[in-house]
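First comes one chain, alone, set out as structure tokens in the form predicted alone.
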Amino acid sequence: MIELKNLSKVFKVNNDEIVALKDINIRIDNGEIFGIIGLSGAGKSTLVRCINLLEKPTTGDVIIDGLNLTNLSKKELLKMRRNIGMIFQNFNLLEQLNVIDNVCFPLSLLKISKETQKEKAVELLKLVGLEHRLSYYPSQLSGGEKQRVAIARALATNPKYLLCDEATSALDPNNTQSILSLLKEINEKMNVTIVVITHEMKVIEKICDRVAVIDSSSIVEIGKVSEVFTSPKTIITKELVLPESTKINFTGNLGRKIRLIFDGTSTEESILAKLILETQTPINILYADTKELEGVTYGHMIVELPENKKSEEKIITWLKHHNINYKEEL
């Protein structure tokens, strides 16, 4: 298990304090796949780097399996690090090694013998399916394959623990999908435990079973990644989960708005056909934006009702009676 406790950094430039992370707190448990999310700039890389100390944190404890990192020696940091292995968006490779010495690298430092490190970096390269380039060189892999050497590289000391800093944002759609599937297998297969660090909710939504939102140095909200996605708090969570850039700019006369909220209970379709069959009155669709978290359907819809009172207190009332969760949207 990961605690941070109380946690901040804070860099000094020139005469100037800049405040990364302010007061975290944060419990990751084994097994669980825990997002972080955040606009540029949060603070949420300087968090990752601090749970292995890469980043030592100004204030706070990083406790791991119950020893708090903060107080370890050089040589007991170094051991410890061995249970968590990281990626990063820009894959870190070694350009002047080939495959399946960037996947023996981290062993090689720790003095295993050198068939012993082919065997464990041929194992690794089979999982993430890149057994037919071993001799290749980064500069002759594609994205999504360089990522999946830095996975594999990652692994390689067997950690219980990947932390994941970005490790998609460089990747084209079709391969971002390739490689969450592949860390979510990682996490079932091997019982890692994943941290995944990104701005994108669609990375949060696909495999994280919680997430935290960190904005201005802060955690603002955590909690289990339907709850966060279908009842967002803060004004940051509300703009990753509906971003403005896919917000539908309303133009004209248009009349009252509401946004419909799919807790997982129903579909839209049903929810849909049964209102208006059930109220004769149509209503107008300006936004429609559905997902599958944990297995059922969530997501949210944008509706005009119609100018007419009546039957906009008749949409309204039928909405409250089938208990559908609905938000005033202005």
Contents of the next structure:
Amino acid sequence: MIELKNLSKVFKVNNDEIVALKDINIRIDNGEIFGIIGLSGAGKSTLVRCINLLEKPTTGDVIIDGLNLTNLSKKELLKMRRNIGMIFQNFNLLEQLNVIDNVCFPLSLLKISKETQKEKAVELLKLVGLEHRLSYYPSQLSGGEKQRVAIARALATNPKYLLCDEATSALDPNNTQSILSLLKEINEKMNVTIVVITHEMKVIEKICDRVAVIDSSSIVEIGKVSEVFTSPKTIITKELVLPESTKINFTGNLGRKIRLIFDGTSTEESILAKLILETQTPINILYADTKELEGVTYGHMIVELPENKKSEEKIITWLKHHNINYKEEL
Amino acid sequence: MFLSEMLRDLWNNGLIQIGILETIYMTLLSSLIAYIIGLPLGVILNITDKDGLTPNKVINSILGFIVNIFRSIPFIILMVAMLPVAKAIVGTSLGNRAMIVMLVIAAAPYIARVVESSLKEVDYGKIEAAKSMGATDLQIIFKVILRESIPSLTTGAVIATVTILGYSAMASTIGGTGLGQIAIIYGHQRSNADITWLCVLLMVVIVQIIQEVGIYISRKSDKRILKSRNN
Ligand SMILES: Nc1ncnc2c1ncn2[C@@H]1O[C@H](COP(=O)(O)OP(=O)(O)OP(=O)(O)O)[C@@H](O)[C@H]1O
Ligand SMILES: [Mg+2]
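Show the form predicted in complex with the partner chain, please, because up to now only the form predicted alone has appeared in this conversation.
Full assembly next; the chain just shown is listed first.
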């Protein structure tokens, strides 16, 4: 379990004080994938770097498995870090070492025989699907492959925790998906607790159990992904969940707009088609971001209702009857 | 074109050949000793920098100041000023041993800067990654910073060696041996232009060989510039 208690971080640059984290309180349970989302400059990287004390918090505590890291001696801290793997946006592989030596690297820091190192490295490279790239150098790998090597490397010391700072931000959508699946697999198979930092809601949705939203150095919302995703409470979360909503140009003679929220309580399939067929009323979709998970629809849709009180009523009644949440959209 | 009598004499007596070997020997030996001193200094300059592994303003500015002083003095003046130092260290202010001392004094601060700039190329992210794995500072210096910059250090060493070769020729003016001395004594002072030109030509050839070999090694060792997937 990772506990951050009243954590704050202030950077002093010349005579300026930059508050990067303000009174952060988070508890991350063992076995979960915990997401931290926020816009650029919100303090995400600083937060995750405080977890393994790459950044020393100005005040507050970092407690991992009951051990307060801020009180550890340097030697104890270095030992503790072997229990917390970390991967980065730009991979940070050693470019003069080949794939297998990169994965051996964390083990080469310890007094472990070369054979044992190699054995472990090969095992991990198999896990990440790179057993055919052992003697390649990073410059010969694609971004997705590099991140796989970095994951294998981070796992070499059998850590209980894995910190991911924008691990998929430099990757294309396909590679992003496969890296996320890999992280999920590692979480499930090896029981590694994962902390995912990102600015993309898609990443959170895909693998996280819980999410914390960070805005201007503070946590503004925290909860299960399905809850935060379907009923965002703060403006910043809305913006992250509906990234385009603020940019949609609602010009023209528009009628009443409502946001349909599919939070999994309705088990109907192809809801919109049914709505239109059964009410015999045309509606205009302005924005949609929905997906089906295990046959249940999740997501948001902003629709424009017809300018006709009767048709409007019909639709609202239908929605209520079918247990679909909606909100007025301005 | 006529070759002077003297050039033929020098060649037949093997003096030019010895001059070549002496120049190479002085250059390589001075470079080696200068690296033994300059490399650790460069590492210290790099890690104590404000963006370095272990920032330390005091050490960094003191060391930087000393290095800059030596770097700003023209070699020919430094050499004269350091004659007593050479005498104190090797017992004489004449001959090749004294020259090597002066070459090292002049080159080590220069090498420290060359090394520092090579090490700066190592992305801090790699250092952070190593830190996150629990690496100690010493492990980071040897296994990350130095190891990742081997190609760049090699290129730097080539440039430094060529500079020291130039210094060694200058050192000839006040008592060193080698091609520089031959050019001055037999070429310049006795007005045999062909001897001067031959020495120049030989120096150019030596520089070219050092450069080609060094750059080849540097490129060969650099795993960032592999183009094809061979295995
Ligand atoms: N070493 C530092 N010195 C001074 N200020 C810093 C330092 N590191 C971060 N900051 C500041 O702290 C704030 C938070 O930075 P941080 O890198 O944590 O943001 P982030 O959420 O990770 O952003 P991004 O998505 O762009 O990576 C920023 O205003 C940044 O300028
Ligand atoms: Mg960041």
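What we label the rigid core is the largest C-alpha set whose atoms superpose within 1.5 Å from one form to the other. Numbering follows the first chain given and starts at 1. Just so it is clear, the structure is predicted and the values come from calculations on it, not from any experiment.
If you fit the rigid core between these two forms, you'll see the Cα of L7 move by less than 2 angstroms.
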